Amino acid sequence: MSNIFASRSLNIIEDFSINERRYFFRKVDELKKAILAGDEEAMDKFRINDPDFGIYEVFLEDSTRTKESFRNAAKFHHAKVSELLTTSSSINKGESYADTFNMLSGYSNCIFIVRSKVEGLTKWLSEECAEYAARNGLPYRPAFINAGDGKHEHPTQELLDEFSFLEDLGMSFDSIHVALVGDLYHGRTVHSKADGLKIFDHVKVDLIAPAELAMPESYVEKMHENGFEVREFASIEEYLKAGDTAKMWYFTRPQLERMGERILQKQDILREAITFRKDFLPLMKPGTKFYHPLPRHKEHPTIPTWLDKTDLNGWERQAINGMYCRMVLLSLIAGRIGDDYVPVPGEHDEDRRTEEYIIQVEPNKEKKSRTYSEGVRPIDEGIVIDHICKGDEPGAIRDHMRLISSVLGLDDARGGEWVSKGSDGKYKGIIFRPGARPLERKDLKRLAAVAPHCTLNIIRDGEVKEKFRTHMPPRIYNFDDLCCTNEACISNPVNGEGVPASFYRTGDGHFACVYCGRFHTFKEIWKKH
């Protein structure tokens, strides 16, 4: 059996199934009670313990606890440790990442461990460097795990987060009623949580969180989508008086200074909305555990530090932890460990590509009408668009209509828009283009995501030869035209790395960017026009 560990890239919590997770945490707890106990032949079972085996660490953004963890977990392996110095990079001079990471590559470097403020840049990485690979004949293919990109995602906390939770749950994977306090709003830790707590069967979140730093509605909306029960507070005070509180509190730092001016101003009174209290103590529940990735605020820590010596220190233990689970991921990922990891069937079947998005519907199944829309004439040759964003204002409609105009290329053509109120008292819009030519299916594709749940009528001798109904597809992508809108994002034009936009859709409705995950409505992924 092949091991399908090796090799692979954690970009987002979620390029590890639920199983592969779970498996991942039992072989954690393994090797942590392995080297407790001080069995050097168990530990000999992780170890990659190959000096040719290159391990690379590149961190781009300041960090200590997760840059020192890895160092301390690729030393336990035996294997090659290096370290890019990014103050002397020619990366800091402007040269593209690709490059850089490709040419690394080549030097026997089999796993980089990557941190950084471009979101997404991992994953842009796993598939350029892969290539690479291929192109030059070597004999492996780079994995990269990242270790925090901006605000997007730190899967290998979320990964040490879930192994601390689940020692005091027993290795229990059942259910966790579990308190997320602090700036949900930038906290990439838990914004890992969205989907990396699914490894339990039932999970309760508790949001707390002034306005100022709640949670971005996506990631609860995608909390909802996997089914967890979600609540949300405005300060830890009044989650208290709310009953029914978690017996896990996870905090996080609150990074004001990130926020402006105006967030400063008020920030004592943010600051006091989720720091905790000695007047809190007496509501605790027994047993009950605080979490903290650390380090803490110097002046303002939201766990004060006189309840370290206290039971509810958990995140001492989690930090402690973070070694043991990146130990365990170098090993999968260099082959030492998984070849007894039986897959689930269908564990990873999530590509909707075959998805059939552009239906096309027998003309004289329907009833036939000579006009289309209120005010149109009925055309002889060309093509009609209809039901286009329907239930929007008209003003909406008109822009958007102006939007699809153009990534069709139909400015230059014959014709109109025309907003019309149905009989259900709903607008939509309409676009008549007399002498159009017939849509290819590339075009249809770009009409599917630029309009879904429109109606294409291809005209011929004044009759409707062809009808085709759109909806959203599953993955919009090569396409020139396409934008994430988000600065941080690899795929950004400002970034300058030439990082082709794409997109799947989600759950909700929304287009979400492969690379930084940010939600897009289906009017926001083009370029302007």
Ligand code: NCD
Second form
Amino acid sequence: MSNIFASRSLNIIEDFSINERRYFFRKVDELKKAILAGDEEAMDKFRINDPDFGIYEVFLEDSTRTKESFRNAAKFHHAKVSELLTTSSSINKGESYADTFNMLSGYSNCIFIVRSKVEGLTKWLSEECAEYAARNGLPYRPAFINAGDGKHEHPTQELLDEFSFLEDLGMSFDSIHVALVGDLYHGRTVHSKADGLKIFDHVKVDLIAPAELAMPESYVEKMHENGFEVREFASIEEYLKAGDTAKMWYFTRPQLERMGERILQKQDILREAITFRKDFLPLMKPGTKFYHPLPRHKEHPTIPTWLDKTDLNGWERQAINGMYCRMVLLSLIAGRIGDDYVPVPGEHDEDRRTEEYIIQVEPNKEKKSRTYSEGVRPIDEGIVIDHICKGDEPGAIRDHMRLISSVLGLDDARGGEWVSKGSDGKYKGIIFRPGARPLERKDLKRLAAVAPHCTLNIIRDGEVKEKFRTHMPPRIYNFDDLCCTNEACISNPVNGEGVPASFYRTGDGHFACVYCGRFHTFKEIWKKH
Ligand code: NCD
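With the form predicted alone done, generate the form predicted together with the ligand in the same format.
All chains and molecules follow, beginning with the one already shown.
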């Protein structure tokens, strides 16, 4: 049986299923115990033990813990460990990331550990380098580990955070109640928790941050969708007053380097709301533990240093766990362990949604095309797109009809746009294009993407001959006028990497970028027309 972990990339925490992550945590527990007991035989079962197996670190953003724990983990494996000096590489001569990493893939490097400001970078590279490896007959497919990408995710930090929580929960996946405190807006480690905490059957999350640093709405939505109980508070003080506080507190630092001028000016006030104070101490429940991905600021730590020697200190063990977790991750991706994993049927099913979203319906025989008016005349030949943006305000409907017309290349045709009010009091838009050519399959796909929930009437000889209803497509890609709105995303044209934008539909009807995860409405995914 082939090892399902071998050559897998970890771009976001969801790349590993819940069951796979639970398996991972059990293995970390096993290895940590073996190392602490000095059990060489047990340790050897995890070791890659191959001096030609290349593990490459590429840190395009600063790092201490992640980089060094990975380097030490790689050395444990007796593998070949390299590091790209990014200050003197050809990336600075304008070379694309794809070219740089393709090249490095060719030098017997099987696992890349990459940190970058550019969100979704490892996802893109894992696709590109797989093709490069196949083209060049390399005997392996390079795997990518996201070591933190901008404000997006930090999946390996997520693994070590959860392992540390689990240790304090007696390795039980039953339930967790955790408070996330600090800069929840810019911090990628807390963003990964929206999916990461799904390993627990019952999740209660308290979000503590002033409005300027609050968790982005899309992650809060995701937490609700995942069935978490979520509460939000503006400060630690407010949280303590509300009661029912968690016994696990996960602090983060204000990420000054990612803040704009406006927020930076307020940093002292903001920091106050998320910094622990001595007078809070008596209010902590017995057995409470604090965690922190670190680093903490030497002058303004959100967990003050006088707490280091108290029982609240869970963050030091958490940082040490980073190395054990990364050792096991490398072992899995190298295919050294994982043969005994028992897959759960359907655990990666979400990738296979293929439902039909353009439905042909019977034209309503009584309702002749005469009901559609071209100015004052009924249409003989052409198309009418109806029910556009039903329920929106007239101005918004008109704006969107302009976009639809442009996306479908209907700007140069005759006809017009109309906003009407139905008997239910709701507005809707109608686009008339007398004489327009019938739409082809590819056009219908574009129509569904830019105007879901509309109807398309194809009119010939004064009659509606064909009628289609559009629904939200499960995926939108392969159109060159798509664009993720996040400028930090690898697919955004400002980054010049030539990565085509691509989206998938979320449970609540948004379109998330496959690279950076940003949520968009169907109106927001198009380049300016
Ligand atoms: C975190 C990161 O880089 O996102 N640090 C880490 O990897 N341990 C958190 C941070 O920088 O605040």
